[in-house]
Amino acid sequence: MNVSAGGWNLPSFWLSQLDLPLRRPPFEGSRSVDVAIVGAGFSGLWTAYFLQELDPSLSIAVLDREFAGFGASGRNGGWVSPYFSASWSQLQEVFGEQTTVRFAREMLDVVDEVGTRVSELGISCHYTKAGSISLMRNQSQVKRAMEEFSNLQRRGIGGGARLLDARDADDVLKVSYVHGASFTSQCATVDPARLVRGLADAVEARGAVIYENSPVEEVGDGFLRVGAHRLSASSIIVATEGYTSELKRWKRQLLPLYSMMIVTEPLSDRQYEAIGSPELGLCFADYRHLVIYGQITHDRRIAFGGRGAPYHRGSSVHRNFDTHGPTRKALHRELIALMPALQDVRIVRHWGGPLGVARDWQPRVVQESGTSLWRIGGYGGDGVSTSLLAAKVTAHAVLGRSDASAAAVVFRRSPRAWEPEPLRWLGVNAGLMLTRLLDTLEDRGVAPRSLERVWESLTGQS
């Protein structure tokens, strides 16, 4: 349910709440950058941000099919987390011990720079650290929450979460069957069509020009071609996210996979208090494999999202996929198991996108050999704050600067592509029911080890 506003086609919530002025002018004629950057979502302008910081002489174009923030940047569940696609067990086995600790830690640091920089920069996008909290719904929940735990306090890197009794969770937020929950304060909100539009203006008052109504419809070494006109850059930075399987050179590196959202209309008083009066900006979540994530907005609203609708064959992206009917109902089925205080509630707004999904769930950022090319993104989901890492490793690898973090040994990693069609379409979907069988079984009370471990091998998250 895409609305049209003043010209204006808003694919989200967040983006029919702003005043948007008139879009920027396209790309026409012929120039010659420093870089291009293709894609003006949280990827493209941080990467434009940060090199503007360690360069301020570079001339830099960002260019966009649409508008600054049409895609995952001004659509997602607003969270500033320090949650990483991959999970911390993958990553030691690759990386080690040693880095993957060093990058857990710079992912809790990266939720306070994302409020930093945000306060820096006079970006009024309602930055709230309010903190999340987890639930434990049935008993296989509760065993993987407490090995997560425990893992996470064995290597240090826990960021002070704590758990707590159905009692005490009950205290943070009010839902149903709860058997305990983990709680972390260390993650923050935004509305996220708010940022990026936010740093669209930054980047363009440092001298940057955006392009938007500006579709690339070729990316090659050292140009970009927009229709009849043609871009030269030094170095050409693609941070297309979903969308990327649109462009041929990188067809099957990272899969649009669809994400839903709901909003409601702003709780009353009552509905506001039978859930217990959380804090605003609290993020919510369960521990079930088929992601579901929530937050209290500023305004008490509840914003809810999941995952479930359909892989579409050829990593096919489509306006007409923004929505999803049966995934929209799931949603509103969900939100009342959850809370059944808010019956009824109106739903005001539905609405979705393509995530950009690595084969192993590790986003990267990528020189094509050879080249003057830079591919960014891969985020699953998780790219409000992973973006802002992702981006500072780009900035000094593009400009050959040292870079001691250990994101950039992380992000830094061959690329893995995905299976050819239509084995791409059979596992990710087959992937979609086991996830859903999975977490049916387990609400009955039933804990399928060996199906999961499918699972695992068929999603790439094992």
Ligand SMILES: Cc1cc2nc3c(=O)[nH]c(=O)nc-3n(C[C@H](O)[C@H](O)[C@H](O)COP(=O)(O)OP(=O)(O)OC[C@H]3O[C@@H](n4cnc5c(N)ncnc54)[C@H](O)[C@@H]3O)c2cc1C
Second form
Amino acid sequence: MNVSAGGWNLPSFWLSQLDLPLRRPPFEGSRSVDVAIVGAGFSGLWTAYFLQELDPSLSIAVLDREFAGFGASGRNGGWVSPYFSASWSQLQEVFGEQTTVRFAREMLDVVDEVGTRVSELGISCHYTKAGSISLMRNQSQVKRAMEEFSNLQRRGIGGGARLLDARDADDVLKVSYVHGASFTSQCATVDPARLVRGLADAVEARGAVIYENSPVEEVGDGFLRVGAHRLSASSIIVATEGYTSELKRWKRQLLPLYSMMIVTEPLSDRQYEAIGSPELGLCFADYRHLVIYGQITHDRRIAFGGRGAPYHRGSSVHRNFDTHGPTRKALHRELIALMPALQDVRIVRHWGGPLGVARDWQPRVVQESGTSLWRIGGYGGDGVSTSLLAAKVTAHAVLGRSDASAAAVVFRRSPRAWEPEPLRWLGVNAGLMLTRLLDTLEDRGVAPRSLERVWESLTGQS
Ligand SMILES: Cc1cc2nc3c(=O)[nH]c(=O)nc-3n(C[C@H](O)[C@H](O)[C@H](O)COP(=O)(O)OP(=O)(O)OC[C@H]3O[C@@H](n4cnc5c(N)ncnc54)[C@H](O)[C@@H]3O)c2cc1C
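The form predicted in complex with this ligand is what I need now, so please give it after the form predicted on its own.
To see the whole picture, the full complex is given below, headed by that same chain.
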């Protein structure tokens, strides 16, 4: 963790690049507002933004335990993608074909909406729509990619995605070992810390008050408690994502799963040419099960991340978990395996943070029954664009405005809790081990389909 001269704890490379002002003052005393929001990440801030858009007269307070952008929103891989944490076939089972297709189109559109909103708000966050390439690096990945591609095409929700053979894939990004790839131009990147800090300034400029250094210890129907201080509100929205398990009443709702990142120094001309001179802002990943993701940053670095860090018993979240030596080494190894030309590149920073994962990998906007208390989140690793859609649904629901979007149907479902411990710990970590094993066997060309089915039922993914 970097502690800068101003006393900031900066848990990511992106945040460490910013010239941050002093922290905003904490909440003190007692006050009453129309809407109080816990958590100043994308969810909390976009919700404040849409509430202001729908009713500029509302008094809104946003409280963060640390500062705006401290959580996943200031730390992520910066993919503004149309991807959703649950598969389209999972959604189809629950909502049927029509709603699923409508929702998938809303997810495609939100990639552009993020760009439009940040440009209207004058937020300079390097929003670049350079597309994303998903590489197929063994025969199992080829099969999965083909199935996924034809499913999307059949439903008309491919968003202009196209298949590339190995040679065409090389023209987009030169990596070792590639059978082919799918490419979509409907994907953008941002510097996430710039986006979330800019959004905080924007909602503040429109009249919301943001309190930093304000840990909410109790959430009741109509009030929040921060130490001895009490904030009353007609509506309360909890947007604490990967930290939600720390609030006792929602301990088993969202599982904190750590995702980790590394970032390189800016590539030299030689290194950049050796990986095919990709477009700045390009996203890249492959079809393995243990997710990896990268972006070519605006200043020609590679920001590269992945899963695989352990889940901690009791859904605990701690600053010490924000870095993880073995995952850092594994990410470095994977990056070099993908791009051997970067053998000598220096890794200048490693960090991570908790994702909020719902039991069925589907995010929610939940109203606690009979109260004016709401919860938003559970995006898995896909919250940069999804949080905007969820926030819009939340703002409409809180104000009782009609909302004909498919997102309103998809997000507004009853939640499902995770299993109690130690089952949760055993299940999640066994799932992680199985995920690694499956990827290794697929690389060797010997993964049985039966093992993949066990993996699907253990992790709730397909
Ligand atoms: C390493 C990493 C990489 C990722 N990469 C991508 C990506 O490339 N693309 C993508 O779409 N998604 C990605 N994600 C997921 C995405 O970042 C999140 O889904 C999204 O930022 C969630 O936003 P949020 O506002 O809901 O939560 P957060 O940004 O985590 O905000 C929650 C806030 O609540 C505050 N808080 C917690 N408890 C309290 C309390 N008791 N009182 C007051 N405040 C509290 C925290 O300080 C925090 O600021 C990634 C996540 C991680 C960790």
